[in-house]
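Single chain ahead, written as structure tokens, the form predicted alone.
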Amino acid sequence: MGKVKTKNKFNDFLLTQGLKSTNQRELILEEFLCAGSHLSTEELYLRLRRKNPRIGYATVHRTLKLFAECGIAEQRHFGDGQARYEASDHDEHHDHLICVACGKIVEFEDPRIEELQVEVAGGHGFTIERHRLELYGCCSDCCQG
């Protein structure tokens, strides 16, 4: 999903909840999207304070839930007691890598998983709806020597 078809699902989803486009939402969203993915709360919260010192933590944190719950991101738990935030791109699948030492959390995508997936769900007669693959391990930088 584009910047502006967010921009507009999220403000659109604002009005239905009745709530105001604020400044600050808007500044919150351009850098969340702006900043990649896996943050969170305190990380965006750290970026943002850099360029706007006003902005509060419990601005970000419920900007963030409200982001969830209009489906434009989605809140995932890696094992470390965060939660962290990512843009959903429902057109792009992806799994992730968690290096349980420094935290580190790589994207990858492979169809021979996705296959394989399809395969071992038919054949215990399961039909996948959604699915997420997480790998915890260690990576090269951390399990080096």
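Same protein, different form: I have the form predicted alone, so give me the form predicted in complex with a further copy of the same chain.
Below you will find a single chain and nothing else.
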């Protein structure tokens, strides 16, 4: 989803929910979209402060929750104890490769794995709603090259 489309979606969301469009929300969305994905609240907050020192952590936190609520962002946890947010391409699911050395996060998608998941779950009487697959290892920059 393009930047403009995402911003429109957020504005629509605000309107339909009776929420207000504010300067902070615009700044946060802009920074969220142009900064790399998978930023933590803290990281995004620090980036924003560089440009606008008057912005508060609580506002960043609340705004990220709004993003998630309206479907333009998704919250993730990669085991380092803090929540991270990634821009959501909506209905296009992907999983993650995480380098344990440098922290790099790569997204991937594999329909064959998804298919097997459904099969395995079915075998146990489960209907899958969502899943989480994270592969932790070493990327080529860190461990081979």
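Positions refer to the first chain, counted from 1. Think of the rigid core as the biggest set of C-alphas that the two forms share within 1.5 Å after superposition. Bear in mind that the values here come from a model prediction, so they are computed numbers and not experimental data.
- Shown in the overlay between these two forms, fitted on the rigid core, is a CA shift at Q82 smaller than 2 Å.
- Once you line up the core between these two forms, the Cα of L133 ends up 2 Å or more from where it was.
- The two forms, fitted on the rigid core, differ between these two forms by less than 2 Å at the CA of A68.
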